[in-house]
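Taking the form predicted alone, here's one chain by itself in structure tokens.
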Amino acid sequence: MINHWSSENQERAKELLEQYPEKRSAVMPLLYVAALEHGYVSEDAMREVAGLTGLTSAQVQSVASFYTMYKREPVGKYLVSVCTSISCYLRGADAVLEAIEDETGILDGETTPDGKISVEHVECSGACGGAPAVSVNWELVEGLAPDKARDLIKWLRDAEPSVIFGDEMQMLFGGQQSFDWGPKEIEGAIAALPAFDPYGTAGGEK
């Protein structure tokens, strides 16, 4: 079923399945590996995960459709997510989203023609104390002002970082943080997926 996956992703899938007494319990991490392979959680990806776990495609789809971090349509290299929940809204999230839309030339829910950047609004990034919060490939930056949001987009376009680090973005573009983040990150996101080393979605510093 997954013989066409890269050897690395085949090995990751095997290791993940071995960690769970019930194969079906591995459905969520396997969806991330499948998304890494396909670029998003495609119909083929869901069928492949169903085959690995013994679930039906409909059961896998019910999981993938429930959690917003599983993208079932192609997204850009950089997924820019603006939190618009109440704390961020009250601290100017709408203005941040508008600045990002203007700088990218696309609206919420769209991807730039070059496939580089997708923009979306999300509900609660869990960083109310550092509102407004924005993430790139699920790596967080807090206290982002509209002008810094524009700078962030320009940086993504010009620098094209291969790994996204939250603390790097915070240093370059962020403002007030909800709390001290502690030690410097050693891993960041290499795709529009949360950075998990066992799933192959994390990368180290250059």
The other form holds:
Amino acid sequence: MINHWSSENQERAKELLEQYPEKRSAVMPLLYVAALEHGYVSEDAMREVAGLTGLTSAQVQSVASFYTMYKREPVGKYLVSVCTSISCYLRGADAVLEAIEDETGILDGETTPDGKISVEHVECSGACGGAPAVSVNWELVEGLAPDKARDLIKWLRDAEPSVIFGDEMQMLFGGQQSFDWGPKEIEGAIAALPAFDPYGTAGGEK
Amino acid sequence: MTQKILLSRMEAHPSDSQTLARYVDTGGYATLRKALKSMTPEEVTAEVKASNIRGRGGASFPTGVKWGFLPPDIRPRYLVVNGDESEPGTFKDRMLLERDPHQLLEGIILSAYALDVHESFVYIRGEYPKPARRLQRAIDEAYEAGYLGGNILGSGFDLDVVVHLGAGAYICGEETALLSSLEGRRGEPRLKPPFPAVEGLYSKPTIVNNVETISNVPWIVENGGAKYAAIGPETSSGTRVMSLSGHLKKPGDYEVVAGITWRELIYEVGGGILDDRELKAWVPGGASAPWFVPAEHLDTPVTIDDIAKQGSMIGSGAVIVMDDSTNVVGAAHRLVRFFSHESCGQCTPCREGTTWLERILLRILDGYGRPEDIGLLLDVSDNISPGLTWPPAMTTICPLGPSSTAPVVSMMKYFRDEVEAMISGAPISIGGVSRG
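Please move on to the form predicted in complex with the partner chain, as the form predicted alone is already shown.
Every chain and every other molecule in the complex is listed next, the one we just looked at coming first.
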């Protein structure tokens, strides 16, 4: 176990390692847990995951570098991912990205100097019926017009929500949805990582 | 026909269709109870075979045939459910996971019982934490109620289900790449054969099926495979959730029976073209599929075989509609950029070819196109997939590279004059808007 991890995350790591027939399968979820501990997938994070799974650091690095969601550089508190794939492109995604770049004062791939917001364009988010779509810490907003995208950035900067809820953003800034979202979701993201409780990355009232 | 199989519960009970209480209240898990008590695994398998259901992930491979590839005497076997939905234009599994996770879960338990599987993994793309949470809650409820775990409903059958999140890689939707990823490796496709049914997860026999495919299993077992097979044309049986996007008035997920025409799908189901503009072209089955155009395809039927006969595919059921204002070079560039970004890099034709296609298209788009770029685009495409035929000839381990040529070839086939005009710098009008 990694002694300097929080006791919850040590417990999670133990469960994740037991969850698969072979330890190596736990590499991907453990990278998320390690990223939560370190703020991103740092060299130390990869070394720790290697130790837990019995792999070398190089092996873990080869995995981490393959997937776009493992950030090997520090990212902002809010990771704003703008979908610019075909369906969103057809519905004006480039204007949304431009509005967000303008409002944050940074370009695609950068983080604001205060460390609050990172902006990136991503390939298809699976929100094509609600194009153009943006996610914040992987929670979606659909049907986001450029002016509303500016409002979303201002809100992140001013309100600094500690948990990102998709429904809240959708209500404040969203438009056309891919489908009826149904009941309000009770969990949201507490970091720039997918909010999934077994990885310790979800918050809310579960 | 308006037959509903997959979406009826979420449409009738929008406020709580994802809960165990509502699922059971609307007849859920009754089929599982019945099957565990009175059906043998072989009988469950026979119903799935009789349904003629073909995989909903993209390849349209008959599910019963896939199941039949399992070697009889090797254990353990695994069932892996593919929820890595990442094909641009596709957002149906996201809805099925968020809005009716128990339907999928009952399908998993029934399928696992049929296949003598005791451990199942659901691989969900990392960008889908909400669908993963909804499924995880359903799994937690199911364990609590005795539908999962040891000795399910007193039958002696055991099953565990684990949700595994991806981390941003389209290629992991390819089944062998998905298995590499699930084993904690880079998501690189493997050469086939061996097919996963023979040598899959941890080199054990493994069935990989799409979320939507497995979500149909409870209905099939409950009503019988023959009844499912009777819905729609013989070789496109059952219903299919189609994701409509692009320049439509009513984009969204719609459950349809194969055999309606594209005109009906686009103008009735999808509500017609946004702002009543003209339809220019559409992608019939996700980013990998060659385009269709109104003059040739609008009144042809939406079935797996009719689409294939006309040189494209239904793929993941994602229809991306482009109106007459669409710059085809821009659209092709955006599609090719996707494949270039998602290439895993193992095979040279794909890694290098997609990169060059993207750069040449961008050059044309930026106004620096050269007359020879037309031939160059086709030549590079031909090097990725010789002959530029459909289905595409393969030079690579998986179909990602060859798929990237579809937008380029489609653009050249139907809109070559627009590309030439853009390169020549002559003023052109696209959908009434002057460019150049």
